[in-house]
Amino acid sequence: MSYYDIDAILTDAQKVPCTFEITIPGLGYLEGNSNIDIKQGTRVELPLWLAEMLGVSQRLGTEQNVISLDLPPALAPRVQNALKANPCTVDLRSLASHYYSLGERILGLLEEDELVDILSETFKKRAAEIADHAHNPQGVISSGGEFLKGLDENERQLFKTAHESAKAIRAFLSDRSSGKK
């Protein structure tokens, strides 16, 4: 990913629930209280980029982790169960506009083998649905665009690419059948 990649920047800005494992003096402003310490056991939501840095602090030479990361609400067990039941009915965009990117980054920090499988299966099943809608634009129009509203950014790019490809193929076949070269 590029430093200037807007999708990466927006993924980094996603809030992640964390619990402080140690007391840190003067960091109370993260809770909205200036000049107060953050006590051990305090739960706050931090941007992913900051949570990632603090979460891997033990590997950087500290004796103890500064924070422990929890799964964000977009990847909570309730959402996982919904994705297992029928991934095509879940509005991923309302959970996180860069859902798969968030999942990828979280999986780099936490060991959640089941979540890897759920996200992989979700993407596969939704990709088939996206391809179907991209090749049949009448389906998207008749549904009032509800289908497109629930797609995360990666899925929107997939839809756009598949739709443009289908359009190019139709134009090529049309030109070929009419005798143009």
Contents of the next structure:
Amino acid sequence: MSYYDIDAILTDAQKVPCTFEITIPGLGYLEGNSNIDIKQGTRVELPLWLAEMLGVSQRLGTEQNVISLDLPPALAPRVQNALKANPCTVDLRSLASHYYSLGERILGLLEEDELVDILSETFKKRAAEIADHAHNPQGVISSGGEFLKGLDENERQLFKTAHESAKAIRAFLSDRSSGKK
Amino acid sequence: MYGDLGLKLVQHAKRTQSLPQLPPYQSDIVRSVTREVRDLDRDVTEILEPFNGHFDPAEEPATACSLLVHHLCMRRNKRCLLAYHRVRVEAIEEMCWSGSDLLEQVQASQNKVAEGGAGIGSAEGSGASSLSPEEEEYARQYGDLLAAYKGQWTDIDLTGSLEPPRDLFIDVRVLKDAGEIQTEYGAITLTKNSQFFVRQGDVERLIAQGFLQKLN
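Please give the corresponding structure for the form predicted together with the partner chain, as opposed to the form predicted alone shown earlier.
Every chain and every other molecule in the complex is listed next, the one we just looked at coming first.
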């Protein structure tokens, strides 16, 4: 992940629910009220780039945590169960545009062993489905539209690469056979 | 909230990556983001003022946290700004290498600046071009650098097409008047709408620049 990577920055912009554990002066704007202190126990949605650094103290085991993190709705148990049931029917894009990257970052902050398996299993199942669609342009139009709309950013890249490589191979083969004639 | 404008810039950058042309420079948002950074910096100075330089984070965890948030916002904005400009700079460099009409575009906007007069013209002229004045300068200097680099190998055209030619000679049609060019077989005058059968190597640059069109 590079400092200049646009997708990494967009991943960082995704929101995570947090609870403030101490009262902090002048941070009311995080909640939407300017110039008011943020009270202990306030729940706000903070972007990952802010929540991560504030949440770090949690892991270092300092006396008082600044904030405590929760699972974002996109990774909530309800979604996990849906993914366990059938990975291909979940619209990941509407949950989070950089779904897997978000999961990766959250797993760095929270201990969720089961989530690791669910996410990697989901990716494997969906990758096969994506490859299928990428190689059959006819299939996309008839049935796969709904599924392809729900791809997250990584999966979109995967689809694009698979699609273009299939096209390139077809072009290469036809070029070679026409050259022989 | 702080950082939202930076995000907007990055979303612009994301869109830029998939566009064939460079969209206009978002000078308004860039200015707002830098102003936000300056505001944050002023806030930090204000918060630290009563401590006279003896600030102990352990004693004031709440204030320390507030400072941390301010600092993180500034860092975030910096990252967004840098990433946005980098995406654009990469696009500009690519244009220089592919020899597209970037410089022509710059030229055109410069002419407008000259026409519009010194004062207001500079602001309006840059609005017509999709590049900011700094980016125009960068493009020009990068172009010079590239020309100097290419000059070291006179027998290879580094920015030439990577596709092997199928025929030595091709048919071309002239789209814009390009004046007279010298070839191995003598001089040809390229006037608009005329058609020639020429050696591909002689006219490759002109095709790339859009003066000629290749006919199959």
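Keep in mind it's a predicted model, so treat the numbers as computed, not measured. Residue numbers count along the first chain shown, from 1. For clarity, a rigid core is taken as the largest C-alpha set superposing within 1.5 Å between two forms.
Trainee: Align on the rigid core first; then say whether the Cα of residue 13 has moved by at least 2 Å between the two forms.
Mentor: For residue 13, whose C-alpha is compared between the two forms after core superposition, the shift is less than 2 Å.
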